[in-house]
Amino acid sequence: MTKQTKQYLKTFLDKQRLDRRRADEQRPLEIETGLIERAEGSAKVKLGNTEVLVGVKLDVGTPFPDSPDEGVIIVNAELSPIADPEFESGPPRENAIELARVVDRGIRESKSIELGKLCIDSGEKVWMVFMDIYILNNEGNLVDAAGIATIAALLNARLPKLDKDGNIDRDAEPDGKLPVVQKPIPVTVGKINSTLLADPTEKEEEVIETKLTVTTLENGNVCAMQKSGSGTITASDLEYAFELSRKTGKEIRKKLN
């Protein structure tokens, strides 16, 4: 995008969004679960034309030395060129690592999963929860779509059965639900000039000066934040983002339920 085009878009978006949404309006959201038969849990989210698939896989592993009685969570993200020509094949790039970290922080800081209940044998064996994020189509705001898909997949997940020797029997009936007790929802705004736009599209992301993601819990408390870009965020911007995250998060949780 040329410098002139960016400047035109910035001026235009200060008055009206390309898809004619209100500044605080999110794109239509669709959530499907249980799509991957061999995964312990899965969900696909469509936010506007942005599509993200998340699979949850559980395995038995060794706990970290500083938390011998807690399970382990690991989040990975894959940005394939199939989803966006700007994405590159090969090892995870900076944008994929950042996406995984933001989603991981929301899950971890909210204490969404009761990790103590994932202990099998203290200091020896615990459940490891792998959350793999696959971008199917990028039309902007991957963080929100990935975060929503991840918590939906976790809510869909079931614990595999262990046999008498402590090995996983994936053909047996599951041993119950994954102990998910919180539903952290990320809500992102992008700032153009002095205007804050909720759920920015890919075109809007090309010209916004900064993005702020606020992740909230059901009680409205903020559990995680992430700022990117070189622009400034004022105190009033923060208050607006907090309130929007609480309001939007409440509506999204209705769909999760």
Given for the second form:
Amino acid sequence: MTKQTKQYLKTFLDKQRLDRRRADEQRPLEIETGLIERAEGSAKVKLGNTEVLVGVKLDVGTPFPDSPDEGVIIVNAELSPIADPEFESGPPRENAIELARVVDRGIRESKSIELGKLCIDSGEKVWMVFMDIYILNNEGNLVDAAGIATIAALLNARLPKLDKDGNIDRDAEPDGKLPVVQKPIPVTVGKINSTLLADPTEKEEEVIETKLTVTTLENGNVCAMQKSGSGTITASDLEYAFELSRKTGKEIRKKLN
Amino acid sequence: MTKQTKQYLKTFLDKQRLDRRRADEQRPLEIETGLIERAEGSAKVKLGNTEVLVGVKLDVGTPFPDSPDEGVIIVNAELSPIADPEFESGPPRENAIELARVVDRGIRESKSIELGKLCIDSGEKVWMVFMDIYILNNEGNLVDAAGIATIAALLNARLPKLDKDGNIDRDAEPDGKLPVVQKPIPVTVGKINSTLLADPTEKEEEVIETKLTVTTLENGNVCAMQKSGSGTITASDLEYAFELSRKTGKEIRKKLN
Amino acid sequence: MTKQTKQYLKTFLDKQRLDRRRADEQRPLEIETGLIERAEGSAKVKLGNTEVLVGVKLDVGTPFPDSPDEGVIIVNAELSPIADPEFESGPPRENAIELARVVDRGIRESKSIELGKLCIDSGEKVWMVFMDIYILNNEGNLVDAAGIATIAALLNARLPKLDKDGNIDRDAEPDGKLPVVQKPIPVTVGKINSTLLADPTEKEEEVIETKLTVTTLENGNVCAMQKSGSGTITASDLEYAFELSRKTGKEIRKKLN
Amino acid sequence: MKKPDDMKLIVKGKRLDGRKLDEIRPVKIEAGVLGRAIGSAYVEVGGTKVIAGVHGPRGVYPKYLEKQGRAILRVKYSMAPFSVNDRKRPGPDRRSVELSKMIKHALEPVIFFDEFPQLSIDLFVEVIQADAGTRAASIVAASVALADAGIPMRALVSSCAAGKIEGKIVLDLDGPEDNYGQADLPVAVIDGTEEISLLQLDGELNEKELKEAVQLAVSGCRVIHDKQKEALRRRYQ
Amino acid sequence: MKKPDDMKLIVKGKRLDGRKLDEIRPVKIEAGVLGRAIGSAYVEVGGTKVIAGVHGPRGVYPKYLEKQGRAILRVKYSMAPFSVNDRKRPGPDRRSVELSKMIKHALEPVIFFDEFPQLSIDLFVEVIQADAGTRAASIVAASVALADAGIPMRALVSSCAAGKIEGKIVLDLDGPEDNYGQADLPVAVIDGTEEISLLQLDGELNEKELKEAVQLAVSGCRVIHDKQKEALRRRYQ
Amino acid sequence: MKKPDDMKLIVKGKRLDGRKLDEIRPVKIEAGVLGRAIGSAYVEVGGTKVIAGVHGPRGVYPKYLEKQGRAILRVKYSMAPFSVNDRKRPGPDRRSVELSKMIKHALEPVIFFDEFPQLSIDLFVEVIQADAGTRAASIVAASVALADAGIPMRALVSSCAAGKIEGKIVLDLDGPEDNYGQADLPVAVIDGTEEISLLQLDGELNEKELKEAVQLAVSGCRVIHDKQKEALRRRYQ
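Requested next: the structure of the form predicted together with its partner chain (the form predicted alone having been shown above).
Below is the entire complex, every chain and molecule, led by the chain shown above.
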């Protein structure tokens, strides 16, 4: 995008969005689960044209010394180069790391997964829950798409059976669902001039300087927040974003089963 | 090499080789074994002016969970910069990885080493066989030189003694030979225009677009193949290469003891 | 620094030092210990304007197979970019590695730490002593500053208590001092033309081609040496450096408690 | 991996999933599945699922990779961490480096590189589920993605593997057959020609078996080729 | 980390270290502490100790990071191996990569980048002891170091965290409060404005608590701001 | 490593391999052993076996390493995985980084760098078997390889170590002596001069021992020097 186009968009966008959405309007959301049979749980989310695939894998590992009776959760994100000509292959960069950590905090701080139920042998063996985020197409607002796909994949996940030697037996019928008790939903707004735009597209993100992600729970509480990008926000921006997140979170939660 | 030289060579090479060999003629082969006393087995191969050194080291390690009673084999190749001004130091690149994997497949798929005899304690401790390929001088056809040096080094290798605590005692008399029961020999042809040239030199490789490596066994069967490079081959090329590999393999096997 | 300035300095420095010190004169030395409460031991050394911080951390680990009854020592150096505009962040380069290894050899070869007293459970568990060198400001002669800070931090270090499960209990009163019995002191001279300059500054180092570090002990013996840089030295340079190191080492040792 | 003693991969002439010996698994190909890539394709062969995407032709960075008077093809094959039973650590390993090279060499013979001097065609293949035959599926997807991107090519490249299980030569091994089988021979063919642009073999075969396996794999490529053309037709109608 | 059953973080309205709920830990700020950096600062907030140093504005390497007509800010946050109870392996981890980005974005709104076209301002923050609140302390130190370096800025940036422990909203969590607390909300404020340039939250808060925590953190920033100005005044008198 | 109680390294004035205290191990030097390198050498000192190869003078990549008006020397020391008792993981470790630097600095004083402005002389040393004294053997091989490559030098560099075992100063430690000895002092000397271009010490020595060890190592260098010249003579007659 040239500097001129950016400037034009900056003055334009707070009046009229490129796709004619209202400022507080989300793009259509589609959630598909269970499409990766190899994974213990999986979900593909389409948020507008943004597409994210999340696979949940379970493994047996050692707990952290300071929480010997709790399972371990690991969130990892790959910005596959197929998703965006700007993405490069190689070790995860800044943006991939921030993305994974924002999603991770939503899951972790909401106590979404009952980690106490993932203990196999105190201090020795616990379940490790790997959530791998694969971005397939980046048309903006990856955080929300990835956060929704992650919780959808967790809800879809089954706990594999352990055989008598304590090894995973993936051929046996699973041992039931993963204990997921909260559905944290991240909702992001972008700020341009002093207007807040819900669910920004990739084009909007090019001229937006700041985004604010607010992750809320069913009870209306917030469990994680992240201001991202080099601009600033005010206390009233935060109020607006919080309200929008609660409202939108409720809508999105209905699409999760 | 300039573009002109390459073009010239391309039209020339299918009539007359630079070193005046026949199309199906190998360069002289010399095999020397046991020159690295520190290693459990070693061999240096000269194929024409190409020189490759292979050292076999044995260590005690844990078996893979899906084959608890079998030893583990690892083939690694280093294209040392001393061998070729084009080679760079650093982590193994594409070509080194392909080289190691082609040699590995020859050894592995022929069941050359009786892995079942390398179990020390089922599920707990097995022998790990490291084959490290060191290229000393690259004057073409590294795969064949490396493959021959690897099997020669394996035939040269002794199994170290374990002391009563299960540790390797390299000062004690070895426990006998490594159980090597097959001698897979890789034989490579390069294709230029529609001519196949056996055992190509480094200069020939610069104008050759495709090589085909066929690894055969004493019984005349093939156990591994690799088409390498960006050209194409036909079914009759394969037939020719297979016949040549059988014949040449038989000659080379005579030089191994 | 331009080539001309370098040349000028080269002819100038063997007559008169920039800070008017005598050739064999050290810069003022200040040692402060215990400033990092989180670390088992710590020391900050100012040598002129050069500033180095060393933290000692203890952990429980496995001994090396060939010394099952001895603790393990690890010296690591980070040339933090805050210390010098020329330092870059990233994995330790040549200079950081040489620095750490020279300090390491002083500690190790003098048997400064009684490693035999750091055994917890023979062949299974020993104390690991990590000495992390953090360069805060580089105004020359990092090796001496780092070496002095390291021994000062070791003398400051306490052995943490182990609880009944064998885990470190950092809240409990420490188990006494780390058994440090030698105080190896590295003393460096830089050679310019044929003059030897004690404790060179960063500016002097830019025109100095060779440095010689001699590490001595209380008994006047040498325990480690390192010629660094691309020039040469003579046997009589070494004699001079050895004498200076003994004398200076004695002075510095007085400042350690 | 050692086959459990009581395991049979072929029962009454049929394979465990009911296929005949010379039958390929269900194949699904879709072109143009990604918004930001200039060309893309999704391919399923049985349980194996791959996505390929193409960027470019575009400038080459770092510059020293640039070629005078012609384009270059760069290929990156990766497997998603959740694509296999035991989670795969993210990032390239030795296998994926070799496979990237194999896929690249399988495709290069059909591309008209002279059309884009100094530029790079960047191809990425993501395996989102692996059930044997990922390199063949990758070539199939990559070939369709390149066509979808409008990269000029003299033909599509099709790919399929033959193998040996319990002494029989069969087409298109699935996961268990690959694990417990005796040989695997992936092949790629330039459509409309006799030219083979990928050929590898893992496992022991005699002369007759080798010939049979190559022929069977080539015949599998023909089947795949029809599916590729069909997918491209669907995309552009 | 699970709180031991008998542990109380608040006793009779006071916290374990004797602070009131809305009280910040002792703060010490010193400007100009390093000889070779063009600007630098040392900051202690309770047991948290950080040093920030600035190099530049200087040429950018590699060149492709260079920006036309304006400078860039590069930030690297690191923790010394001995700064935490269990030795940290040297080198960047995912947390420090994210924090470097957060610190950068917290500072960028105040810098006049147009003054140094094509150059880079390189900021390094070294945590030499960590006792919670390292990102806030880093921003505080970085802001003073930038001022000490004479980088033109429209204001200082101050930073402080609020949090929730045992159901109460408190200012500036220390290590044990961070480990056993319920929420942590670091904030950075551009002095003299209502603009927030850092905002993160870990942990559950209801609407009322959220508002209270943000206000409390902002008030903590005001306290810090005075200490920053004082340190700069001391440096230049 | 702790010496077994009943182990004696010196028996009746002779060392375990029968050498006298001031005797070097058998030395074998061959120049011009590699086809593709412009200069090369093979050196054996007892069980230690190294190969050195030189490429260049050639252009420097990356460019920023280039020096105005003079050449640079780049040195890479590596050990083959099979060169030691317990297999060494491939790739550089901290020891090999330091040794590469030491070898480079030991050789730089003799090279006329002005002859090849902006170019690089690239020297690679491969240890194919290690039995103590690898850095000395590397310098010996490197020096001959540089001469074989025709790089203009004012003299050859020779290298040898002295050491202390069971209280005695001895020449050229072998593996067991290095493991169980008390000190190791490798030295490199510029032939025909008193200039020392490598000097390191590991282990405790008093003043007298230090002087004796340096003298002994220097005398070892003289012996090596003759073998180097002889190897070059053989190569060019």
